[in-house]
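Only one chain is shown below, in C-alpha cells, and it's the form predicted alone.
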Amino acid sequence: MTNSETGLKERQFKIVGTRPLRPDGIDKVTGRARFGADMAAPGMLVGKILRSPHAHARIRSIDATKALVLPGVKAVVTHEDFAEVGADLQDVLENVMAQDKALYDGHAVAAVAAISAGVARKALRLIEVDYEILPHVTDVEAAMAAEAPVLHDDIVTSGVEPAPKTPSNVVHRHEFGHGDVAEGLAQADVVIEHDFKTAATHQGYIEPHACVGSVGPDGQGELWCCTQGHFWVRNTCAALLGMDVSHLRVTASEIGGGFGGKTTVFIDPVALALSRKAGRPVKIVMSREEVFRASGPTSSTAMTVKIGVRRDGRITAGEAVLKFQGGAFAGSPVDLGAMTAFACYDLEHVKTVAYDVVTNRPKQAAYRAPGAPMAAFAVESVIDELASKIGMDPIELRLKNAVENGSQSSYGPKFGPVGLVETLVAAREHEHYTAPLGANQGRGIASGFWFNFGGQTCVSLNINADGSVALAVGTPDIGGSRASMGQMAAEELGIGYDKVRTIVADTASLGYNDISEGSRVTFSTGLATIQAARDAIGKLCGRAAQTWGISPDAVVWEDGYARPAGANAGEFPPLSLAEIAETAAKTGGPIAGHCEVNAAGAGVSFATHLVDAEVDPETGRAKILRYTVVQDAGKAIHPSYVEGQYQGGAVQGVGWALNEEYIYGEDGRLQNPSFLDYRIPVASDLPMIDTVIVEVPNPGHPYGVRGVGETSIVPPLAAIANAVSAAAGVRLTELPMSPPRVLRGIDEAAANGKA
C-alpha cells in the first residue's frame, strides 16, 4: 500500500530508518548503567515480606510481637498500614498485602524492615500468622463448576441475562461478532471444531522487580524502582498509603526486562510503608521463587473454536468460546483475546463469547499482546487444518478471507488502511516458504494481530545554547525508544542524531505519561516528540525573524536553519539551530518545545511467522529450525530495534509453545518457581530467526509509525504447533507441546489408526 493511498505525504528521511547505535549501550555492557536493586541510601533498611503457604485460607489474626522485639528490626506492616481505597484500586491493594485471606500460594501477608537480610529473615520466622485453610482452585474450569470454592463473596458474574444472584468466580461475560453463526456453518462444505488449552507462563525477565522507598517525617517521598510505568506507580503507590500524589516523587531505574510484567505494582508500596514507619529508606529486591509466585504471569486459558470453509476457501463463519483465569482478582485479558481472535479475518458470520475467571493463583501481569496468543493459537490452529481439508495452500486460504482497508472487523469497527495482505505476499515470496523438509520435519504458518494504543503523553525539548538537544520524556526505555526519540527530534530539527540526548524523566519533572505498554511508546512519545519539536521550530523561527526584523510567517525552517521566505522576507544569510541558541539569552531567553496530548490514531499492526520444525518420534522433542517473522511497522524508525522486536516475540513464543508451564500441586502451591524446574528457551534451543519489515504507513502518526513489540508474540504460538502437528502426523491442541504431551499424542494417533 503506497503513501497516497494511506493519505501520507511521501517524505524522504535522512535520520529516520537508519541504525544509529544506541545511548545506552555502553553503561550496560559495562556494568555503568543502574537497574532497580543498584540503588542504595544512607541509613537503609533491608525489607522483606512474608508469603502465605497456602492457596486458600483465611487471615484470622497477624501476631509480630516477637519480630518487633528482634534487635535490629526496626519496622513491621500489615494491611492495616494501608489507607482505604476506591474499589477501582482494591484489587491492587488486596495483591500487595492480603486483607481478610490469603487468595494464593505466595500472597503477601505481613512485611519487616531490618539492618539486614540476615535479621530480616529471622524476623519473618517470628511473626505469627493464624490461618484457617479453605478449599482452593487453580483450574479454569473447575473454578467456573457449581461446586468450585468461590473466592469472592461479592463477585456476581455480569454480562448474562438474567443477572445471577449468587457469587460465582465468573466474572464477566463478554460477547464480540456479527452475523449468524449457524446459517454461516450450514454453507460450509468442512467444519472443524477443537478444544484448546494453554498453561499460564511467565514474562521471564532476568532482572527481579526491586526498589527503595523512602519517606521522610514531613511526609514528603521518593522511591526508584524497576518499572515500565513510573507515573502509574506513584499514583497508585501515593492512593495506597494515603499520600498527595505531589508528595511522592518516583523515578524509574533501567529495566532488566518487562515484557508488560512490569506495569503494575507488588512492592513499591510495601517498601514506603516500611519506610513511613521505620523512618528510614527500605529497598526490597524480590528473589527468583518470589517472582514466581507472587508477580503476575499470563493466564491459564481453555478455549473451543468452530470455523466453517467452502471448497474454494471462503471462510463461512467462526465461533469461539475462550475461558481465561486471570489468578485471585478479576481482569483477565480474555476480551482482548476475544478481540484478537478472528481480528485478521473479513467475516459475515461471526461470534465469541469469553470469560474472565479468578482461582486461587498470582494476579496475571501483561505479557506484550495479552489474551492475544492464546486466543491466535486456537483458531490459527483450525484455519490451518481447514487448509490441509480443502486441499488449498494455507497462505492462499488466509489471503482469500484476509482484512483490508474498510474490512469489517470481528469486533466492531472497519479497519483503515492495514498490512496483512502484504505479510502474507511477503511470506509467500519468501525463500523460506519454498524450501525442502526433511523426514519428521514440518511447516506452519500463522498470522496475527494486536490494537496498538496511544495514551497520554508529554515531553519536553530544551534547545542548549550550543546548538545540542535535551528531549525528556515520561516512558520507560524497554526497547531502545531512547534512540527512536532522539532520531525523530534530530530529524525534525534538520541536525545531527549526536545532537540529541534522550532522558526517562522523574515525574516531578514531566506532566502524566501512560505506561511503557500496548506498543505505544514509538508511536505516543514519537508523535509528541515530533510535535515538540515542531512547537520548538516555530520559536526558532520568532527568533531569527527577532534578529532580521521581519515577520515570523517570513520564516522558514529547512534543514536545520531558519530561512527568510517570501517576496518581502528581505535577503539574509540562513541562521543554523546553535547560531539561534548562542544568542537566545538576547533574544527572549531559552528555547525549548513542548508537547501534551492524549494521542489516537495508534493504527493496527498485523504479523505473519513461518516455522519448521523436527520432531523426534521415539522421544517427542519437538526442535525449532527456521522462524521467519513478516510484519507490517508503518514506518521502522530504528530497524534493528525493530527487527530486535520481531525476534524476541519470536523467542518468547518458542518457550511459551514449548516448554513453558506453570506446574501447581494438588495443595494449590506452585512446584517450578525457578529457572531450573521452569524451563525458557537458551540460545542452542533457537535458530537464526530472520525478519521482514514491511511498512504500510499509519495515517494516526505523522511518519506512519504503528508499535510492534506486542504483534510479534501474537503469531508464534500458532505457527509452531502448526509445524510440531505437521512434523508429528497429528494435531496437537495443548500447550505447552512437551515431550510427553507430544508423544502421546503420536502414540493416541497410531492407536486410533490415524498417524
Given for the second form:
Amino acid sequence: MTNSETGLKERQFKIVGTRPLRPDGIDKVTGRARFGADMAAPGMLVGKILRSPHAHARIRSIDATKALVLPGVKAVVTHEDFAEVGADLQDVLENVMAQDKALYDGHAVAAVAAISAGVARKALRLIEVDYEILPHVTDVEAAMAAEAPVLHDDIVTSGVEPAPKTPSNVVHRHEFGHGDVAEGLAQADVVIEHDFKTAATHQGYIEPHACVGSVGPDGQGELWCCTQGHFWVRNTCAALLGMDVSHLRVTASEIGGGFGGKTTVFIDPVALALSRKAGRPVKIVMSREEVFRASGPTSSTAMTVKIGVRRDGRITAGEAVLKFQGGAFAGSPVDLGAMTAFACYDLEHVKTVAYDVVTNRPKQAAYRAPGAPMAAFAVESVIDELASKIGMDPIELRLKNAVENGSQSSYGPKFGPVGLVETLVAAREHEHYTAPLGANQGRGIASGFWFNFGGQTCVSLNINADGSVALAVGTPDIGGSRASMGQMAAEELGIGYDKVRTIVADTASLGYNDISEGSRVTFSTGLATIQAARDAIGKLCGRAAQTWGISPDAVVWEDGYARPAGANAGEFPPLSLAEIAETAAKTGGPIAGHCEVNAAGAGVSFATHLVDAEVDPETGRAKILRYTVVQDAGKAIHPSYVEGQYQGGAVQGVGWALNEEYIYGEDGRLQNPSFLDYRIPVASDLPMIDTVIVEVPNPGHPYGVRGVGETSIVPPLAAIANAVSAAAGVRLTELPMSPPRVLRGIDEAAANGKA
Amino acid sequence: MLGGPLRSAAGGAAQVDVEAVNIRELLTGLGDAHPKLKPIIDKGVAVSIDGQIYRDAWFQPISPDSEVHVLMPLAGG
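Can you now output the form predicted together with its partner chain? The one shown was the form predicted alone.
Full assembly next; the chain just shown is listed first.
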C-alpha cells in the first residue's frame, strides 16, 4: 500500500529511516549508565521487605517490637503507614503491602530500613507475624470450581444472569463478537476444536526493580527508580502516601528491560514510607527471587477454540472461551485476549467469551501485548490444523480470510489501512518459506495482531544559542527511543542528528506523560516531537521575519534555513537555525517548541512469523533452527531498533513456548524463583532471528509510524507450536513445550496409533 | 455499537441510539439512557470513530454518518 492510498503525503526523508548510533550506547557498554540500583544518596539506608511464606493466610497481628530495638534499625512500616485510597488504587496498595490477608507466596507484609543490608535482614527475622493459614488455589480452572477457596469476599461474578449472590474467584464473564456462530459452523466442511493451556511466564527483564526514595522533614519527596512510567509512579506513590503530587519529584533511571512489567509499583511507595519514617533516604533493590515471587508475571490460561472452514478455504465461524488467572487481584488481560483472538480474520460469525479469575499468585502485570499471545496460540494452532485438514497451504488459507482496509474487526470497528496481507505475501515470498527441511524437522507459521495506542504526551524542544537542540521527553527509553526522537527532531528542523540531544526529563520538568507502554512511544512521543519542532520552526521563522522586516507569513523553513517565501517577500540571504539561535537574546529571548497532546490515531499492526524447529524423538527436546519475523511498522524511523523489537519479541516467544513456566508446589509456593530453574533463552538456544520490515503507512502519524514493540510477541507461541507439532508429528496444545511434555505427546500419539 | 460487557449492560443491545456531537456527549448520553453502563463508562472505555480508537478524548467530534463503537479499555506492555 502506498502513501497516496493511505492519505499520507509522499516525503523524501534524510535522517528518518537511517541507522545512527544510539545516544546512550557508549554509556551502556562502558558501565557509565545509571540503572536503578546505581542510585545513591547521602545518609542512605537499606530497605528490605518481609514477605509471606504462605500462599493464603489471614494476618492476625504483626509485632515489630524486637526489630525496632535492634541497633541500626531506623524504621519499620506495615500497611498502617499508607494512606487510605480510592477504589481505583485499592488493589495496587494491597499488593504493595498486605492488609488483612497475605494473598500469595511472596506478598509483602512489612518492611524495615536499617544502616546495612545485614542489619535489615536480621531485623526482618525479628518481626513476628501471626498467620492463620487458609486453603489456597493457584490453578485457573481449579479456582473457578464451586468448592475452591475464595480469595475475596467482595468479588461476585459480573456479566452472568441471573446475578450470583455469593462471592467467587471469577471476577467477570465478558462476551465479544458478532454474527451467529452456530449458523456459521453449520456452513463449514471441517470443524476443529481443541483445548489449550499456557503457563504463567515472567517478562524476564535483567534489571531487578530498584529505587531510592527520600522524604524530608518538610514533606518534600524525591524518588529515583527504574520504571516505564515515572509520571504514573509519582501520582500513584503520592496517593498511597497521602502527599500532594507536586511534593514528589520522580526521576527515571536507565532501564534494564521492562516489557510491561515495570508499569506498576511494588517497592517505590515502600521506600518512600520508610524514608518518611526514618528521616533518611532509603534504597530498595529486589533480589531475583523477589522479582519472581512478588512482581508481576503474566497470566496462566485455559482456552477452548472451535473454528469451521469450507473446503475452499473460507472460514465460516470462530469461537473461543478464554479463562485467564491474573493472580490475587482482578484484572487479567483476558478481555484483550478475547478482543484480539480472531482479529486477523474477516469473519461473519465470531464469538469470544472471557473469564477473569483470581488465584493465590502474584498480581499479574502487563507483558507485551497483554493477553494476545496466548489467544493467538490457540486460534493459530487450530487455523494451522484446518489448513492441513483441507490440504491448503497455511499462508493461502490466511490470505483467503485476512482482514484488509474496510474489514470489520472481530472486536467491532472497521479497520483502516492495515498490513496483514502484505506480511503474509512477504512471508510467502521469503526464501525461508520454501527452504528444505530434514528429518524430525517442522515448519510453523502464525500471524498476530495488536492494537497499539497513543496517550498523554508532553515534549519540550529547546534551541540552544550555538544551534544545537535539547529535546526533553517524558517517556522512559525502553527501546532506543532517544535515537528515534532525535532523528525526527533533526528531520523536521533540517539539522544533523548529532545536533540533537534527547533526555528523559523528570516529573517536575514536563507535563504529564503516560507510561512507555502500548507500543506508544515512537508514535505519540514522536508525534509530539514533530509538533514541538514545528512549533519551534514557527518561532524561528518569526525571528527571521523580524530581522528582515517582513511578515512572518512571507518566511518558509527549508532544510534548516529560514528563507523568504518568494520574490515578493524580498531578497534576503537565508538564515540558518544556528544563525537565528545566535541572536535569540536580541530578537526576543529563548526559542523553544512545545507540544502537549493526548495522541490518537495509533495504527494497529500485524505480523507473520515463520519458524523451523527440530524435535529429538528420544528426549522430546525442541530446538529452533530458523526464525523469520515479518511485521508492519508503518514507517521505520530507526530500522535497527525496529528489527531489535522484532527479534526481542521472537526470542521471548521462544522462551514462553519452550521452557518458561511458573511452577507451584502443593503448598502454593513458587518452586523455581531463579534463572537457574526458570530458564529464559540464551544465545546458544537461538538462531539469528531474520527480520523483514513491511511499511504500510499509518495515516494517524505525520510520518506513518505504527507501534512495533508488542505485535512481535503475538505470533511466536503459535508459530513455534505449529513448527514443533509438525516436527513431532502430534498437535501440542500446552505450553511450555518442555521436553517431558513433548515426549509425552509423542508417546501418547504412538499409543493411539497417530504417529 | 457496543462491545463486550457494555452490550450486556445495555440489556443485550448491540446497537443503541444516542444523540451526540462528541465523545463526551456520547458517553453521558449512554450512561443516562442505560444506567447499568455508567459504572463501566466511569471506570474507563475506549471509543472508536470510523475505525480510529480514542482513549479519554472528550471533545473528539462525531459526524452524523460516523460509525461509533464503545469498547473495553485498552492496555499495553
